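There is one chain below, alone, in structure tokens, taken in the form predicted on its own.
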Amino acid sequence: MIKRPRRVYKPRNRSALEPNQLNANVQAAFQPIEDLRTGEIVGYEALARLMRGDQLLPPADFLSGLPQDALTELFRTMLGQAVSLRQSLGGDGPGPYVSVNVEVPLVLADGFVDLLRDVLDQHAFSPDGAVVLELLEGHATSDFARMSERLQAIRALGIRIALDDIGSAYSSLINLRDLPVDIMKLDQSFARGLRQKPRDLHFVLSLQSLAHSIDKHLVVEGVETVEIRDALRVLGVDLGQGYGIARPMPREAIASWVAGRPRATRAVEQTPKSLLGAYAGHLRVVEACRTLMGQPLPVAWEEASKDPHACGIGVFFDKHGLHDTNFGRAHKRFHEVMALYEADPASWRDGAEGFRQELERALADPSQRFRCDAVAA
């Protein structure tokens, strides 16, 4: 299925669509979901597109105003195409998962679990976690007991649950607390504007920490550039989705796209490859120091921390000759006081804040747009 538009659209030349017309004309476009640490493609989200003559219409031109029976058939069609893709990728064995969007009212409707069973039976497929339903955040429910019971029944079929668009509505934390959710998907608005609002990386890091603490996976949507992808990778984010990784593509294009990608690696490379990645790396260091503050365990890094060329940010600055810039000198000053977070916290805070501010100035300056070493696959 597809996410409902968040604003009112005025579709062009749209006439009412019967459920059988949707079934015949809807095509799924699949957008890859990447493990940002290794480059492995771990999933695909199915996004609805409607064929009208020789045109492929976006959801704004056909989704708004569809009756409930048409929406139900749209979901059935999208789920069937997603399962078919999953079978072609890995059969019943290991392989990427496929996800389909679904609105809460449909999940709570009578017969929904039977609909899921019917589609799985038609394909003779046992998902075992390889199919994910993404609950659209725009539809909240106050009946958490009923919703939880329904989601448990869905999970009993081997289907996992994702909570989509976290951060776009007030109910996100309540849903995470009270519903059996496996995957958290951060609303794309937090990632798309990171160059203009790099401080939003604080929110992303906090949500990633929350996901790990409650044993969930986090997918960050809106990874629209390789620079954003680099920053999230350095930050330690699990999974990403967006144009900086790949655009949605028809099923028949997936094999050639995968074949043209660099091979995934098990190595966790955290050296930044962009200025935004350096900002993310600094954020991680600062948060690590704050975690250590007041801890009774000694940390033997006083001498090593003084070398501004030894850390990942320093390696990036060395490669691009950036140590003599304003932010490069601020990086050196921070290294001079990095180990003083407990002995001289005021100097440490000044050094950390000074480097952060200089990086933000550079990110806001069009003349400081360095080429990102990261290459979109």
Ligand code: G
Second form
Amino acid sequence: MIKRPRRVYKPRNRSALEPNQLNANVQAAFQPIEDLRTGEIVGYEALARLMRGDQLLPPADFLSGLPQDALTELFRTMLGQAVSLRQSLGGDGPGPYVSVNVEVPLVLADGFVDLLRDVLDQHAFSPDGAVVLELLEGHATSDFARMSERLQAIRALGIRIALDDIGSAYSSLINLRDLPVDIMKLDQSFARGLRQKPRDLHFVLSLQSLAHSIDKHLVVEGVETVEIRDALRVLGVDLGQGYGIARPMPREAIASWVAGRPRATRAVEQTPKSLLGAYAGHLRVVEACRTLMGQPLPVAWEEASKDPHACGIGVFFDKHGLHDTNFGRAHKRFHEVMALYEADPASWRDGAEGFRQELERALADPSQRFRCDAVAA
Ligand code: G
Ligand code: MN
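Starting from the form predicted on its own above, please write out the structure of the form predicted together with the ligand.
Entire complex below, previous chain first.
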């Protein structure tokens, strides 16, 4: 791992910080992680909040400058609160997991595995995969052998490992290759700006494909709006986390939040519900065709390609009367050239690119603030 601190926490009012008071006043907020294919909540990330009077401070305002033993105690508190939440959720089957953030030096410190065992024993809890440690990339190590060994010992307790902030400045694919991790978390910066930079969906799609290939789960962070959530769902992303699903919330708020959600479904619904979702759908089709490498389209596709109202995007355009827009017409043209996929690949590519560009134009156009029915998703 690269030795550069990513998380340089800069407290705004460091003088008022009283480390000895810290842990009594740390409260975990929990942010749900959703299976985008089914709507099921599969996990909750514990995020530290410091209560100061009637204020709740985020980590950036109190973590900096804390000595190692205070950080260790903070982690102990967070893990305890997370395990306690997991126990209260109960339910049948494996149920949702809880995840806790941890800095690499703490993972490597003497006694860390004992600390984990200690907290689990206190709660008489056997995690069996329901506890996840999110490795922050901050002060990483170059000693992969030692880190791997440590992570294996942690996994032997039934705790799974997530690599946090993948794709951020200080994270490297080498970590993913050389460390025994179960879950990849894609840095917020990829999903958050998708309306402005829809082409970033290529990175998301590739990371999801990599995750599937190496048999890991991918959580895409920064799902800030329902529209982004829609696009990721259409793209085929497994798991998402962000304000567009839920903000971090206190433990007491979770039950009523869960009760107020629509029931999870098993059906995979590919029809987009937003313009960004339509963009994701198109990107998927183009990528699938590329993967065919010039071989004939599947028969079902060939049939669907003849009717611009039959595909998922067409259904969405019908619903909102969008066929007669620039991007709607570009969509029809793409269907026309779909039949040329083998005979005239250049025309096919022009059609695909034309539709993509019209969608990008519409997404960038402030008068086209069309977000449609993703809100109801
Ligand atoms: O990378 P990490 O998992 O540690 O990030 C968690 C932080 O990101 C928390 O502070 C949380 O409040 C914040 N966060 C979570 N979801 C979103 C989101 O959709 N948008 C933004 N801007 N911040 C988010
Ligand atoms: Mn995290």
